[in-house]
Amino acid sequence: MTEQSMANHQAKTIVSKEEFLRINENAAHEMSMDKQLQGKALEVLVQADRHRWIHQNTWFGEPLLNLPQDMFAIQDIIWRTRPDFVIEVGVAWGGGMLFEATLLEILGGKKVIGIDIFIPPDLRQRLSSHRKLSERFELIEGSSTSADTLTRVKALLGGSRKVLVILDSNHTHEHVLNELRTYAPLVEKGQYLICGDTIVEHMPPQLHVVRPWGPGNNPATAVKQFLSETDRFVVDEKIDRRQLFSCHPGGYLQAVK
C-alpha cells in the first residue's frame, strides 16, 4: 500500500454512531457560540420572511407553516418520546397534522388532536381523504383555552399524559402564557411542550405591524414568564444549538418533573 493510499484509508476510517453523534453535538455547541454566523442566519430569516419562506413547504399536498429544520426537530422528538397523542393548537392548513399523523402511524401512536377557532369545511374534507391517516385526526373547533375545549381534549386523552403539545395559534404574550399554563399539566415527565414562533422576539417590529404581537409581546416573552413560574419544564438547549434556522428558538420545552 502506497503512502497516499494509506492516507486515504485513514481519512475514510468509520467512527461509531456514538462518536459521530458526540462530534456533531460538540460542533453544534460551537455553531451556537458563533455570534457572527447566528447573526447572518437571523438576517437571512428576516429577509426570507418577506418572501413567505416558511409558507413554502407542504406535507402530502397541504401547506405546512414551518421551517424544515423545525420539522426535523419535531420528528426527532416524536421518535425519542413516542407520544400517544399530539395536540396541535392552531390547525392552519393541516399540513402539520398530516406530518405528525404520519409519524404516529409509523411509530404506533394514537391521535393528533387539532384545535382552532375556525376549521373550514373544505379542510375537514381534505383531511378526511387521507385513508388510514384520516383515522388519526380529531378536530376541535373552539378557543384553545376555554373550559369546554379542555374538557373535550381530556376526554380524548383518556387519562394519558404521554402527550406532545405544539402551540401555534394567537401569538400575543397573554394568550400564549394562558395556553402554556393550560396545557402544561397534560404533559408528563420526558414529553415536550413546543411553543411556536418565539422568533417574533428577534424580528424587526415592522414585520408585524398588522398583528397584535411583536417584540416584547410574543411567545418568547410568554415562555420566559412561564419558566419563571414552574420548575417542571426546561428549554432543551441541545435542540436549540443545532437549529441554525428556527422559528422556535427557546421554545422546545421538555418536562423534567
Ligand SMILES: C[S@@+](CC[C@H](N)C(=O)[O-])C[C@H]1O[C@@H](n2cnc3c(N)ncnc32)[C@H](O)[C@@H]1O
The other form holds:
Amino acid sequence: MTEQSMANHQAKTIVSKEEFLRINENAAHEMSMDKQLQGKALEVLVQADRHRWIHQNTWFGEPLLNLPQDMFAIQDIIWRTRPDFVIEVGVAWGGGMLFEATLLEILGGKKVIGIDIFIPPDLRQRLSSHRKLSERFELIEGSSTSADTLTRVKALLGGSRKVLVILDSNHTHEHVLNELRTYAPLVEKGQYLICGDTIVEHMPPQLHVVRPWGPGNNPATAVKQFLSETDRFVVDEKIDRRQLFSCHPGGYLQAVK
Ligand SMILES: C[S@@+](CC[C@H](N)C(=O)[O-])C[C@H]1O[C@@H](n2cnc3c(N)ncnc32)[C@H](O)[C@@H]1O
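Previous: the form predicted on its own; requested now: the form predicted in complex with the ligand:
What follows is the whole complex; the chain from before opens it.
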C-alpha cells in the first residue's frame, strides 16, 4: 500500500457509515436552526426565481420544474419506500415523470401515472421516445380532482396502495386541499404524499400576482388544514432539515397509519 492509499483507507474506516449519517443528521438539525442561513437561502430562491432558476433543470433532456435538492429527496423516498406506483399530479414538460420512471426501472417499481388538464400531443410523443422507460408511463388528461380521473387512477393501481403521490398542479388552497383529501386514501402506511410548492407561502406576494395563489392561499395553507383533519400523515422534518433550498418545505408528508 502506498502512503496515500493507506491514508485513504484509514479515513474510510475511522468513521462507520452509521456514524457518518448520524453526524450529518445532527449537522442538518443545527443548519435548520440557523435562522440567518435559512433567511439567506430563501433570499437566493426569491432572487433566482426572477431568472427562472427552477425551470432550468432537465432529466434525460426533458424539462422539469423542481430543484435538485427536491429531486434528491424524491430519490431518497423512492429508494427507502419502494413504491409500485408514483402518481405525478401536474405533468408539465414530463421531466419529473421521466425522473421517477428511471428510479422505478432501476429499483423494480411498476408505473408512473401522470395527470394533467392539458397533455399536448408532442409531450406524449417525446415521452414515448425514451426506450424502456416509455413503457412505464400512463398519462391521464383531466382535472386531478374529477371523479373520472380518480376512477381511471384506481383502475391503473389495481388495488395497490404502495403509492407515492406528488401533488404539483393548481396551487390554490381550495384545489390542493381537495387533492390532499382525494389522494391521501390511495397511500398506505409508510408511503409518502408530497405536497409541492409550499414555498409560495414564504415568497413575496408580488411574485404571484398573475396567479390565483399567493401567501395565505397556497399548498402550505392547504397542508396545514389537511393535517388538522387527519392523524394519518405527519411532516417528515428530517427531510426538511437537510434541504436548505426546497420548493416544498413542510410538504413531505409520510403516512403513519
Ligand atoms: C408546476 S407544473 C407541474 C410540474 C411538474 N410536476 C414537474 O415537476 O416538472 C403544473 C401543471 O399542473 C397542471 N394543472 C393545472 N391545474 C390542474 C388540474 N386541475 N388538474 C391537473 N393538472 C393541472 C398544469 O397544466 C401544469 O402542467
